[in-house]
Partner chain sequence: MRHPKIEQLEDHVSEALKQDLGIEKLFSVAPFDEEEVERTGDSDYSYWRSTFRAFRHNWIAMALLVLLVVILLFTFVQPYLPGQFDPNTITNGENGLPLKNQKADSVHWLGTNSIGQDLWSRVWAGTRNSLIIGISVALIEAGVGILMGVLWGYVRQLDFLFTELYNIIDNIPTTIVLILVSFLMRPGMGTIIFAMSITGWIGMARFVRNQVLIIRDRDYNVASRTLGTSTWRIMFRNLLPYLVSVIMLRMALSIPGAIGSEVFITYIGLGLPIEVCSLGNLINEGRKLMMSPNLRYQLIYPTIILSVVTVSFYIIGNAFSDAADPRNHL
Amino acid sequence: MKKMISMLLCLAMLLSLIPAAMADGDTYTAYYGSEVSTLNYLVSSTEWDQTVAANIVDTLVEYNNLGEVIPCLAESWENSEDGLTWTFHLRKGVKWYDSFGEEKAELTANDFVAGLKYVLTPEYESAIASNVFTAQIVNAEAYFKGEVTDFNEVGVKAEDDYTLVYTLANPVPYFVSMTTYGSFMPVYGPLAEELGADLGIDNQSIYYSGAYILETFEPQSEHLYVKNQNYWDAEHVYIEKINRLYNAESATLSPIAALRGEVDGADLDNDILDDWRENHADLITVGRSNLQYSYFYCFDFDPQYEEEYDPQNWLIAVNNSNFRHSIMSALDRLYGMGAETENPETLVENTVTPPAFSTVNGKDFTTLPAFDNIENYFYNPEKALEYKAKAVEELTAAGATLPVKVVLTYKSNDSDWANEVQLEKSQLESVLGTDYIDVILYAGPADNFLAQTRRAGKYSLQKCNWGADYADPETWTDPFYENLNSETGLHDGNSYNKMDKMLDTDFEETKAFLNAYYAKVAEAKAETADIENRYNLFAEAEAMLIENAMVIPFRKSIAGYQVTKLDVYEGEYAPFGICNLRFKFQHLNDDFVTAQQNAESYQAWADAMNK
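Please give only the structure of this chain, in the form predicted alone.
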């Protein structure tokens, strides 16, 4: 404890050298430690990039704080009797503004058409195009692949300035929920055509239709949002400004800055929780649990790291089922729960889909028959050693060398994650032995972490997460989709574990599994009439991933500890899309929310949710 207090005093002295950034009563101020990769909301899938988008551009619908869909840019909508046509009637008088707050044009149905065309233009390499394919919009995927060249043949039309129509190839009962994601955001068409790939390179190369305008965008310095005074729903935007100040050590310095009155919110990492519980317990609040996210471990089937880590040897190992099972059975997920040590058993999940995300006929998706006894596939040291013995024999015969180097990747500026991987390295090697595996910790960069690690193949084993994009279990298959290049006929690899690339290799065991898995997913997607059967088919597909140790479910999204002047239960809420990222509907309190106030707000919110 003395060491911790000493460290905090030193940090306080360092902070005293930083000019105080005192906020007025209408400005929410916070530090940030990782820069956004782009302001182009039509191409990025990262939460940090989408947080910007959520506050500056509106969607067709949004959600209130109880998770109920409410009108936004669309005042009303209807679905045709056959389920194939969705018609949205837009709000009149909504405008586009530039970064100086000057009106540029009226927002019309044509801007939603322009947004979808941009997302489906291959040269822009949109990471969220797959959501449009999932929505079953006629010819969307064919246009993206170049099989259809006339965008007029894609199932989106502006019948007039205020009537937007989507035509689907198959019924998608959850379609409205999908429109709360970036793939379906509008963009001012003439601007998108003029700038092309340069759309969103800075705050002056995009237009704004949401609650805020990004007035200042100075990378690794400051993001300043100001309320759009002409916003159509300005009466429900209570915070005048949002000021985010860059600090590479924000995770460490933000809590002390909060105590100094310089910022209005900060996350509280495990490293300092003991001190806060002793000295500031009344200010520790708990964030709202977010069912949108699930965390799981991915094995990389396309390693692209340095030769010293022997990526080809890893490729042989990861295509061995017994090797994957040995890792899965040796991993004590409770032991490695670095981000929450008090009640880790409440966080662990045995499925990729979070419990309570969706139900069918009163049954939670994660309790469907396909998941019976699924818990037997997890931590079991005896089984781990049995799998190891089989894997050693098979890997040796396949030409692999032991120990297998396992590159365990984490984010360098995330202290909780750093602690977590240290524990996991120790625990995995103690169960399986260093004669079998050599776990190498790789600290990925603080900025553009996903692009430079997971997507770049800079890992063997990595904790990943996925956020739901719509209200259906299909969304939890999206990280593992089959990415086939229509020009080459080969698989480019999905952006998570690249497992589909193995369909073009000689790893026959993996290929057989993948063919069966993708067939099951296709069967589930095709079932749109019998919802219970649809859910059971998706459950069977997910169970296949787990039973074959292609993915290791880990934990639900943590309702982390924080100190804040915001009542988190005022904000929008939905287990999908970008609504949770908005500041709209929230008030900035004069003082930090106390633990008691937080508990009372939660109880009132929970009671309202359960009515």
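Show the other one: the form predicted together with the partner chain, since we just had the form predicted alone.
A single chain, with no partners or molecules, comes next.
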């Protein structure tokens, strides 16, 4: 009997040792909370799908951790005099592998042509085809629409196996950055041809040319990436294996799994942060803010919500510059942001374009002269009351009723956002008084939120966001473009704040501003030769938007808190594209990065960035 018990005990001990033995020093293990839709990087637009793509297939160029473009599949590239032809000289000897790591073929310029052809084939419904149109590739949209049927007429050619030439309809100074997106990635032509729409259904129906091979792909269970030992840049790939395990409740469970040693990284939600501060303060690290997104508040110029909230009254109010300024000066952005993050000071931004997004001659876009006085337009309660006094007078004269009902929207299943609007309502009303504004919190549905709120005009004030489509300040003017319907000669309204609709009304003040603004944007777009001048013009246009309180810049992407064994500042840092998502260049530490190490590497990185 004793023997039995001791044997059982031994067995139990052995079993309990299994998890410990599995914690492999070279494997990075982490949960993921939502499954990929497809491995086909040529069609998918979601970030998680692209995370897989970024690690298994390479792009023409990539970025280093300071946000500078470095060669990848292309060793060098050049632009023609007229800016219409881009030629890329490809690296030789890069191979395609299958999921078993077997070499299949050499990667050539033809594979980029095949990739673009796949993206532009309507049957495959690529969600990212529009990116190719934006890049101004000759005949791209015409081929997609079926107006051109011969793909040879599209502006992409493989001159030989190692020379790839793109032809553009108009000069695109930022073209190189665009090649780091899924729509410009290569695919092994014969495979794409053979599989058609079935490309990328599972890990065996796709070939690999990147740092990792997806050895195991079990949806809703596990992704196992194994380093490709034959990768051309294998010396910069430091993590041997990446094991992603599915858990739909990963937000709740992965911090606990990290403490138990089951995973090597986890995001820490705001809710549990206080507790971690108390018990594991030294393990809390801050992630790196993503450059690609920006959040800003929009005033709606085409209110379509219910009569009880008096949309007509809002229309009069929003066309009054003093009214908009009173809100902008009354809004304490840090206060509301407190619902989402603990360090709002580091995230707040005074421009729509995020800082560090683009630089010209060593100067960051957001520090250009046009933005010199921009701080003066933000939170200032005294000024807000001055604006209020003026606005009350003007609005009463214009026949508006006070208080003005301000419909502030949020997404019903987003508790941080719900908290934020509550804070903002309380803050705005306390500064401006409920005799002036009546903030109404308006819940939008969890599904099709934007279609039911912003695009439907069911808001007066809403936090909006935009993501870059290429690394150039022009991308941040896209939400406010002039949407002129050529058939009716009227404006259909840009999808964000529909301000261009005012050009068809008699709100003269707004019209005068819009005419000046659109003229400035057009001037900036036309400038493709002198980049510094181009950037200055875009900066002036953006400053106009802010100085007229058409939009209230809010914050960058939230760099969340996490516990991790990776040094986040080693990874690629890209203003656009999928390079951010790569594990290449990153080391896996034996232990969790401490708060101090994290702060040090941030400092070192920030110093290097500023040089």
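Here the rigid core means the biggest group of C-alpha atoms that line up within 1.5 Å when the two forms are laid on top of each other. Residue numbers count along the first chain shown, from 1. Because the structure is predicted, anything quoted here is derived from the model rather than measured.
Enquirer: Classify residue 58 as shifted (yes) or not shifted (no) between these two forms, where shifted means its C-alpha moves by 2 Å or more with the rigid core superposed.
Expert: Superposed on the core, residue 58 moves its C-alpha less than 2 Å between these two forms.
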